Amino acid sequence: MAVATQTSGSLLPQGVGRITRTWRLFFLGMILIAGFGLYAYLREVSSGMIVTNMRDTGTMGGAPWGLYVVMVEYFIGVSFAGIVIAAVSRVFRIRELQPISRIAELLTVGSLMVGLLAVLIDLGHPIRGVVNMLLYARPQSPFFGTFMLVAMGVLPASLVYLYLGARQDAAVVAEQPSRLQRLHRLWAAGYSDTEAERLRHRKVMFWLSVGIVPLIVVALSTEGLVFGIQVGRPGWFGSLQGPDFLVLAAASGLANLLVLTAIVRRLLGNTDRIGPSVFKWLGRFLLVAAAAALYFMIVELITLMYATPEHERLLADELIRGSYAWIFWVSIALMAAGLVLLLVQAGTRRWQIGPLVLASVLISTAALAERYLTVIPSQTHATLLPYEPGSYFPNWIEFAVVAGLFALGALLIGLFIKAFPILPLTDDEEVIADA
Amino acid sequence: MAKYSMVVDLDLCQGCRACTEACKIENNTGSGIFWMHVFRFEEGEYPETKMSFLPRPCQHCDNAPCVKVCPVGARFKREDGLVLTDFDRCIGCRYCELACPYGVNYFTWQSPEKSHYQDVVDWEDDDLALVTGGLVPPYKNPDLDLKYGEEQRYTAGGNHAKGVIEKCTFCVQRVEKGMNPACVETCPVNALIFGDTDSPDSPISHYLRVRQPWRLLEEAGTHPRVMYVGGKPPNPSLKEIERPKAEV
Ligand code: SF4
Ligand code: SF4
């Protein structure tokens, strides 16, 4: 078991539960930034969701869903990534890939709170939400999907599977006298290092590794189920909205990911261990999901262009050349920009960091704008009845929350980096011999 | 089990609008909230235009999708045809409202009693006290607060609450008494006709043997109890005039 990147005068390795200035600043800001979302959100709990821009569809010309739904739609599509890319590594053997394991498990657990919380933001009524979704649950209900799978079946086995994965090496830092001591002691939770016991970890990391992808994608698949199984909604309705998530999942999760390395990367001093191999294959697996995802996104230009209904005919004039025309090409934009960078790199076969967290920050970008444009437009023009056509733009209160999720993501991701190893201790390479 | 059903005769409409303010002074919805609204229709360019006029009541489908998508059961389907909501179960996330085709759910933004006309109105006023006696407040109605049908669920929108959603009852505080819901009682053209299309001897079931039916978005497979007589269905060439401009 070979222990990598001790960082000197700490015994502990990465820098765990060393908080220099540039954290402690770190740590201020986020906190200040997630306090002021909880701030704007409070004021909705008093005075209700009438201090947001949201309104009714109908009579109001409103969007009933707005920010909050496309931050929730963007939040469970980056945990996609994140969780397959450490499966997979772990059954395909992408050696390459094992370094940032934990770092892919960890924006999972990340962006799955963050985005179930968005979820609970969004409702009327929270509590009773939580209560009532358990005592009455209707798995019939694409919602079941959005929030009790994602709750109570994809937030929990990521958490197991990050909790597991990681247990060799709590095992390994709970040896270290530190503040955190007991936190490992408890992580490792009586794991001892013998052969039995390795052999027993990794096979269950190996079927963990194979039940949670398919978990993932049926969970993930009722996200765009929310919106395609909708007759009464022209722009929703539609088989290829479940694919068509996950395809924008991977795009803005690999995206995401490749994001978070670079940064982890930097924090360590630019170690070695994540190293040139790594990128290449996440530029790649980007490369693959940006071109699917862009691709996903002419087929709906040109299906929208050519489309018959006269509902559809309409919204797709108002995508195209309407209100929300800068948008959708501002996102179709970013989306190619990206691509070609991409692109760039893997004609030259050099996969160079600088350009790919560019790249990785327009594809993004792109999917979030996507992700917008697939709520919203369907809302305030696509009635089916000849309502006037309405409007929505998200208002500060909207914004400051959604700022506040951002920063509370960042807080969680930051604080497990000074707790605990972001990069496994432990060479895989046996685990997955041995499976 | 009686079925209800309403009949909207587009050839008597007049566009009078009076349906939707006794569905308000009925049910005492909030500002900006229209459990009951009438399109003006404009078709064609002045000055060859043509004024049409359509109610719009929620459409109590047989096969809802404000039903299907509720995650919680709230929004639900009784025997007698009507599609009602608990108010004690809705946890407001507003699928119900995008799943119907038809515009017709309205989320509460705010508490009922910043909802109310607060800026029109001084509830606190002496002369309104005569007539509401000061036993509660004046957009409050106890019939609203009570548990309805087999069932005995909250569902007459009772004094509203924030963060919920509602709709159109069929004023099932009325029905449960045997009487017609608020909008058909006051239509003064008879444009509104309700009852249970199930008794042959109801005037409903006799209106329908000699007009014959179409509903709204037939196409969407929503089986509306709603049915429509005379006049056309509405199409994306005309331009809905004078939507009621009230703010929540
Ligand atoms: S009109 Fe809308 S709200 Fe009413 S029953 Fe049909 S789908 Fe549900
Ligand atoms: S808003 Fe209420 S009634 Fe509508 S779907 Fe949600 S929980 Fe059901």
Second form
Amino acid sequence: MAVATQTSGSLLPQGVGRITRTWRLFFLGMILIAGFGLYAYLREVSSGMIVTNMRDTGTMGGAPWGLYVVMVEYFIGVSFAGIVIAAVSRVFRIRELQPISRIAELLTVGSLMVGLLAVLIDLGHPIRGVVNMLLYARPQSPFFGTFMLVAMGVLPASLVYLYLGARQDAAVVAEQPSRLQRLHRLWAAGYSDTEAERLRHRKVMFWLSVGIVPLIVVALSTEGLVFGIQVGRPGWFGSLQGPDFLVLAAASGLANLLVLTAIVRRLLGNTDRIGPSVFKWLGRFLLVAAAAALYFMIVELITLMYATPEHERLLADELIRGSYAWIFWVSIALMAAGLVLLLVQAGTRRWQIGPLVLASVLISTAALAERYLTVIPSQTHATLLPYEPGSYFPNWIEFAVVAGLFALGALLIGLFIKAFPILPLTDDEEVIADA
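Just the form predicted in complex with the partner chain so far, so send over the form predicted on its own.
Shown next is a single chain and nothing more.
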């Protein structure tokens, strides 16, 4: 086992266990934002959903699925790229991406956790909702299938993937005296650096990589089915909802992974382990995903505009020139701008971190806006029932809760970085020998 980053004295590598003034300010800021989000949520629980801007469709003229459901789709989508990049780098032995495999796995786990938390928040009374789901759930329901796939399949599998993939490094840092030594020994779980142990570790991680990608693809496709099979909602019914969810998930997930990788690189000052080749690979993947996402957005628009039933055309008009037009055109412009930045990078063959981060922020924001347009307009406009058009825009309660979710996700990632090496300490060839 070749160790790429050695420990020095009693100091743990990559700043693990060392809390600087900057980190204290970061943790304090995230705790305050998360605390404010908790306050807003408690107000919602005590007074009911009436304190939000969500309302029933029809006579109340609103949207029962609001910003929380939008964030469920966004967070679950972000988780897709992380675990796929980690798995692909192992299966196809892409050595340039292996240094960021743990960053990718951590992004997946964090996104899944806050995504599932957003589901529970949307229930209003989560305990009652979970109990009723267990008592009265319809297994054939796509929503039930998606929730159970993510909560009982993808998240546990991702946690196991992260845990097993880091056991080697846990054994390395557990040899150094520190306040975290007990945690590292527990994580190592008796790992011994023998040839047989390393071979078993490589085989397990390889087959986990092979199995976890189809699992999350099925989960995301089923999530698209939640919308795609609802024939009473113009803009939702269609066979492309599953592929559209996958494509937009890949774009938003890769964008978030690229930004997080740049942040980790800046924090560690480690230009060797996370070099230009890492961003080159991520930039290429993001270019393909963003191009596919923009293609889907344009095709969906053209389909809505031509040869569709009346209610579908009404929805298209609302998106193009109605109350949702500013969100729609901003999302198109942001996705196109991000794609142009990536194309310039690819054309010049100079994958610079600054423009890549900017392109990633633009694409991620466009994906979030597109998720909003997927969920909301079909509830407030062009329904097949004889009701007047409704309206919905989140209020401060909803924005505060969502900001708290983002802060909680940032806290989880920050705590991990301070408790465990975020970059692998060992160079693993990932060669699977014959049994």
